[in-house]
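One chain is shown next in structure tokens, namely the form predicted alone.
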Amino acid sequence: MTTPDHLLAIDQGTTSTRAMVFDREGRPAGQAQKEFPQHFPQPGWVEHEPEDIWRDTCSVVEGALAGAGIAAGRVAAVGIANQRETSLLWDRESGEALHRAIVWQDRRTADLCDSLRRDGHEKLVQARTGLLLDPYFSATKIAWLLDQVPEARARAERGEIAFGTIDTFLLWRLTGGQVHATDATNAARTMIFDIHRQAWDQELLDLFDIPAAILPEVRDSNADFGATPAGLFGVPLPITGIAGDQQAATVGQACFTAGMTKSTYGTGCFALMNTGDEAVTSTNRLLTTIAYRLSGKTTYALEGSIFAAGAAIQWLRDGLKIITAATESESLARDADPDQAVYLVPAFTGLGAPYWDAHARGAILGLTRASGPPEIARAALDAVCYQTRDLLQAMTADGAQPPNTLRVDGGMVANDWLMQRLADLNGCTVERPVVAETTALGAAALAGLGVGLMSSLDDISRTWQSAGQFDPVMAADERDRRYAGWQDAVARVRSGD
């Protein structure tokens, strides 16, 4: 009989679903990925079809196993990483969603958040959850679904429907409806979970008018989450790791010591700094969140969230059509006139940290008759770097030491020009790992801890390898001059709220 010695990660992201198989040393053995449609019913609204996500999840799992050349019986455990705050409700009996999932980028509840803020509720929200009142998080999305979907609230009160972020929905489907659970990192992004008591907060549930009956059980990130039925992939597969995508990337980057910082560049950009067992309250509009909860012990982080990183490059491709593939942005940016000061503020769905301006909208500034696609492409990539500096400066203002090294991951880090630009515009070394898809790696590592294939965080640290680093070469005065131009550009698109 073959001993299970591989780990399977399901990385369910905002624009695609990926599955990856890793060996016990953290080396990729096979993967498969599928993009799925985005739905924009109104300006500022973003939705996903849950059945698209479920269908693609099953498909990419089969594809990753085939790519690795192994049977499902070789998989010791499954880990799930997911786009976080994205929220949906489904029927407990049939498993069918009541409405498309409302995506984390969605701004439809901005007015509700404004009203709650004016009524003085943000202080309570931040004290309990570490979050700020913003449409980004799940609570107001849940409230919208309960109020707008016919009969949803009455059915919720009767216990007929379930709420979940995408991890919870996939777990429900993967276990044949047997397990309704999430992990602490995902619960921490709902705006109704007390990150200090590690429990759903009744006062916040009352504030958002959310019945407790719809909520999942909250478990450790390396907990036993049940198993798939044998008929799904041929043999039962234990599910022993779950984390929100950015927390999974923190694990995959082995940022286990207070002060270590990683930044993930995908659809959005998310920088997390490990703060150890201290939940640092930000005074600079960052988020206090859970990095991971392992075997009952919680580790916290400061987080800055940017809504549009890779999304800006997708816009160049799909909106402006000045590129046909995201990889073309690198060569185009290299051709840009270095003397032009063009800035793109990608506030397509508002601005995230540290501005939290849900009503801001995007703009391109500094255009001249000599400006063209190269300058716009460079401005889109520069925006990623400037927004990263916004986050790192806010962390420093909250009392953290500026990171000497920033560990980076995500699809955008394959762009060498961008990585050098990131180092130059932030004045710190940028280190890229051998396995750039650290979200999937982190999910696999959590599953490995849960099933005993990995014995400790040290095991994960030992498998992390650097693929090289980028050191800053830009003069400090030029760096600061360019950043001042960015700050001016952001000020021009702010809504004034």
Contents of the next structure:
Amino acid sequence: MTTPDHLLAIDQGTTSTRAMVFDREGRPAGQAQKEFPQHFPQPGWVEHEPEDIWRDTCSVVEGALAGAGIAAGRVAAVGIANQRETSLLWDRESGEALHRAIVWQDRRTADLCDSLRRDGHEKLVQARTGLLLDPYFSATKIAWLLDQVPEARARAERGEIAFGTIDTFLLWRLTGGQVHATDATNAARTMIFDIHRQAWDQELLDLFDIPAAILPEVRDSNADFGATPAGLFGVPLPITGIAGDQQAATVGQACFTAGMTKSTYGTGCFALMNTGDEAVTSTNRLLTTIAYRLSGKTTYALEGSIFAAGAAIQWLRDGLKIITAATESESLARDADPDQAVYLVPAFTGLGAPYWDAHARGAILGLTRASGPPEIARAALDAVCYQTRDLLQAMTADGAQPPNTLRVDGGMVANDWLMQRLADLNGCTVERPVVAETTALGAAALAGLGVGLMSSLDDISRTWQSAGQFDPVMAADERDRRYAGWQDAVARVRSGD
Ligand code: ADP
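Right, and the form predicted in complex with adenosine-5'-diphosphate of this protein, after the form predicted alone?
Every component of the complex follows; first up is the chain already shown.
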């Protein structure tokens, strides 16, 4: 008999699905990843096909086990991290989705959010959920599905339909339809969950007209979430960790004490600052969210979410076609003329924190006849740095100490030029960890805590290692001058809402 001494993480992201096997010291042992199609049925709409996600999940799990060279019997537990807020409904009987999942970036419910805001409901939403009335969160997406899919509302009221974010959908499928549950971090992003009472909120359910019968049970992030049937991967695998991807990355970055901050640069960018057991209410349009809930104890965070970070690089590749791979953005940016003040505001799907302008759209400003692909590529990378400054400044304005170190992760942090620029334009040290896949690591760590393979957060902190840091060298006046140009560019794309 071999001992189950490995952890398996499923990291279901916005553009790809990944599985990773870790040993009990948190060292990666094998991984597999698959990109999947994005659907844009109308401008501002983004959908995912749930069957793509499910099929890829099974295949990357097999791939990661093969890559690690271990049988499923060596896996002590499975953890799930997922793209957050993305919502779907499915038939409890057949397990079939009623419609494609509506992705977090989707803006189709912007008008509904505007009218709820005009009617004065944002205060209640913020007080209960820590969120702002924006199409980003699940509630209005769920309402749209219930209203637009024929029969959905009536069937939901009869208890025939289940709602889930992606973690919940995967858990349902992974347990053969046995478990309909989520964790507190994912629930915290739905806009119908009271983060203080840790319960679904009836008043908000009434406001968004969502029947309670569709909701999953909310558990700790290190709870027992059931197990896979033996038929799926050969042996039953316990599922003992779930968190939204940004919260999982916060765990993977070992940001366990108040003030520690991580920033993830993938499709979007998400900065989370641990605020301990205090749920800090933001007066600067940041979000208050649950960082993790372990064995009944909740730790909160302040969060700034930016919708387009790597998405702008994808657009350089797929839209403008000035690069053929994301990595080329680095050499192109290095070639840019330092004196050209070209700004790119990547408001493709509106602006997130701290602006929350669903109607803003993107722009490139400051072009001259000398401008070309290098300046535009640099502007796309600069936008990531300026948006980070927007968030860090808002956190400081909410009373936090400015972090002197930012722990970073996500696909974009492989770009050394960007990392140095981030340090320069923010005036703080940027630290990149040895294990760049912090989301998967965090999911594995939660599963490890849940199954008892890890005994405390200290065990996780001990495994975190820096792979090097970037210190700011840009003069403060240059940093501020460039940032003022960014603020001006943003002002020009605002919709005036
Ligand atoms: P997600 O989890 O949101 O799918 P990832 O963390 O996998 O995203 O990061 C992928 C994103 O990072 C893509 O948007 C891609 O364009 C961008 N990216 C990847 N490598 C680089 C690079 N070297 N420079 C700039 N951007 C990059």
